[in-house]
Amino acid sequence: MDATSPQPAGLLKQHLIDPEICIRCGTCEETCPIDAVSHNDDNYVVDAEICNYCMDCIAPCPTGSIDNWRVVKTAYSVDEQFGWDELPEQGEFADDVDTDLMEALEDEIAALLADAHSGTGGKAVAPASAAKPTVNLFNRSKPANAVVQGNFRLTEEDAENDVRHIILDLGDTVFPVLEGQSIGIIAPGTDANGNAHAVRLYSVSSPRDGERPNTNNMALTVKREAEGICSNYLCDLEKGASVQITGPFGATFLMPEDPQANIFMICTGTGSAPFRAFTERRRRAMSTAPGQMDLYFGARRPEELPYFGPLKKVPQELMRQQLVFSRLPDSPKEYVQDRMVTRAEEVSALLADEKTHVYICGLRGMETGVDESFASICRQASLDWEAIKPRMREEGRYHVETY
């Protein structure tokens, strides 16, 4: 079906993207190529008279939040979607409105959700068992308080790269948020334009009950970048200092609260953060749980690994590791999807568990890699991953989150 194809006489077919379910990474307004999406402090949004729905925007989407439609009669405008909290429900519509249009207009919207789908993309789905997220509680123009209880460098002072665990005291502010969410950070000042700068979002690397049980904090799991101004304003702030935090986001990739579920976890870097928290929160509250975690982590140097001290006193029996090492002297490069495919016997008994979830966090370029690993050891194990990873990823059972 042609995706430009007039809409029935009255009625509009219109895209919208989900706040509650939106981590605002970014990646819908890089990839339009009409310039259709664009954000303000609070949303992303769909501009109804720019949008060609091409489908460009909703494969690369790591949480489905760009998957979202709505049949009305006169568009809703930019400046009513920058002020949502959720999206509206589905209106009805009076007698004079034609079923058979509004029927052919909803599976048009399938037609080309269908075609949208078919690649490597779909919309992401939250684990059945998982606890209910609460999102958007707090945005810049009404942002929670946190103080800096402490910074902490986690690479040796000799690596290339300076990644630190900052911990926020959220005081008396209730700001709930689960394994798997993420916050924004509003760095103070402006651009050279004069412009506020953009909020940016990091994982929680800290369980729901805060960096130690009960308290009322969170961590974070931060890598300097050269030019990053968000990033160096954390890595630089000491104990003390006051931060403006907004959120929390994500609907999607949280963890199973099933004790009988495996976790299968595949990151490189501070894509580590989400796992750190998935493996407080089992080792807390599930620690003689039958389920199976494992985590394949890769970086260059155990020196520039995140969290290697700590990971190492991880018991076996409660997360299996596989650290991986890119950089090692004498030694050839190994990744992630190489690791996987050295343990296809145990990979593909874990693909092949319907208590499975995998999840895979890190850079973008680490995605294609692993899901042709994945491809590669179902095909040794006589399993067919392109019936197994769409079917995962309609049960809540895959998740990615790449940046």
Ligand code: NAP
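Here the rigid core means the biggest group of C-alpha atoms that line up within 1.5 Å when the two forms are laid on top of each other. Just so it is clear, the model here is predicted, and its values are computed rather than measured. Residue numbers count along the first chain shown, from 1. What changes on going to the form predicted in complex with this ligand:
If you fit the rigid core between these two forms, you'll see the Cα of R327 move by less than 2 angstroms. The Cα position of V71 differs by 2 Å or more between these two forms after fitting on the rigid core.
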Given for the second form:
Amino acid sequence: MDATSPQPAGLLKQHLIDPEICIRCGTCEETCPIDAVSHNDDNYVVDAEICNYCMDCIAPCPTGSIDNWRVVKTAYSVDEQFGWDELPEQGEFADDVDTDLMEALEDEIAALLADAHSGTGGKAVAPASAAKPTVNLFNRSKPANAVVQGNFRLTEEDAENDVRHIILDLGDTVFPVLEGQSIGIIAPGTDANGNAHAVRLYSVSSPRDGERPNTNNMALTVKREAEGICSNYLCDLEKGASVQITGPFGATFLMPEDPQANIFMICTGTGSAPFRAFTERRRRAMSTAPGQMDLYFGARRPEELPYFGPLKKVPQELMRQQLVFSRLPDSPKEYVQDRMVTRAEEVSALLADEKTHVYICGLRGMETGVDESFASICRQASLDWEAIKPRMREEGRYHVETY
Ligand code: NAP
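Could the form predicted in complex with this ligand be given as well, to go with the form predicted on its own?
Once more the chain from above appears, this time first in line as the rest of the complex follows.
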């Protein structure tokens, strides 16, 4: 089927972004080859007059918020979508619509999506036992104010990467976050064209009850990027400075509350941020949980691995750790996906267990490598990865946040 095939008369399948699930990372806008995606202070939206269903934006979206469609007679305008807190129901708009045509359009959407998702395993779903997240409380036109409580370098002084642990005090502001959610940072100033800088997104690296239990603060893990407006702004902040924040964002990359659940975490670099939050949550709330926690964490060298010191103190009974290094002077390059293969028996046992939840966070490139390792490990263990992965996705047990 041609993605640009004409619509049945009088009906339109409109591509929409779910504002409740979207984490405002901007990947869709960056990916869209024909500029159909844009954003305002609140939402990322798709212009129905421009979108040609090429589906290029579907697979890169880290949350699946991009996977939404409504069959409509008149397209929702960009301005309408900018004002949404949630997606409108399909039913409300389709009562007088020919059901055969509706079904034909829905089949067409399903086919296009299946194509776009080949390799990703389908739409993201939150774990069944996850707590209900709060989303979109604050935006650019109504941000929350936080005060820097601490800004500590995590990587050694001689490391190439400057990665920071930044603690933001929320004072009296109610800003509920769950482990795995993100917040937006508004860097002050404007770009060369006089436009405000885009809101940049960071995963919260502290658990829901703060850096220490019952403190109204949160931590971020930020790497200074050479040309990064927001990362340099954050990394240079001094204690006491005010920061404008938006969010919280994200409704699927959440941890299971079920203490029986195995949590299998795979990350590179600052992709470790949500896993620090997961680990702390388990330690505080479920320290005797029978479920297994596993961490595969890749960095260039120990000096470059955020939280290397604190991680060494996390007991094996709480979390098994595989710290993997790609640039050790006297060792061959190793990535997380290579280490997984060397521990194939352990990994396949986890994949075969219905209580296992997989989380992948970090560099986009690792997603394919990890997927290939899972497939090869499954082949050796006579498991069918092509069947396991979509089932895990559907059951809210497979989560990817790479960008
Ligand atoms: P990095 O330091 O550049 O790399 C970390 C490790 O990953 C290095 O050992 C690197 O090896 C290795 N690596 C490179 N390509 C790989 C591949 N295809 N498969 C597996 N490993 C690979 O990482 P970083 O700059 O911190 O990147 C972290 C990523 O996490 C960023 O893309 C960021 O956007 C994302 N993220 C950040 C947050 C946050 O809150 N800060 C949250 C979610 C996601 P070599 O370089 O030696 O090849």
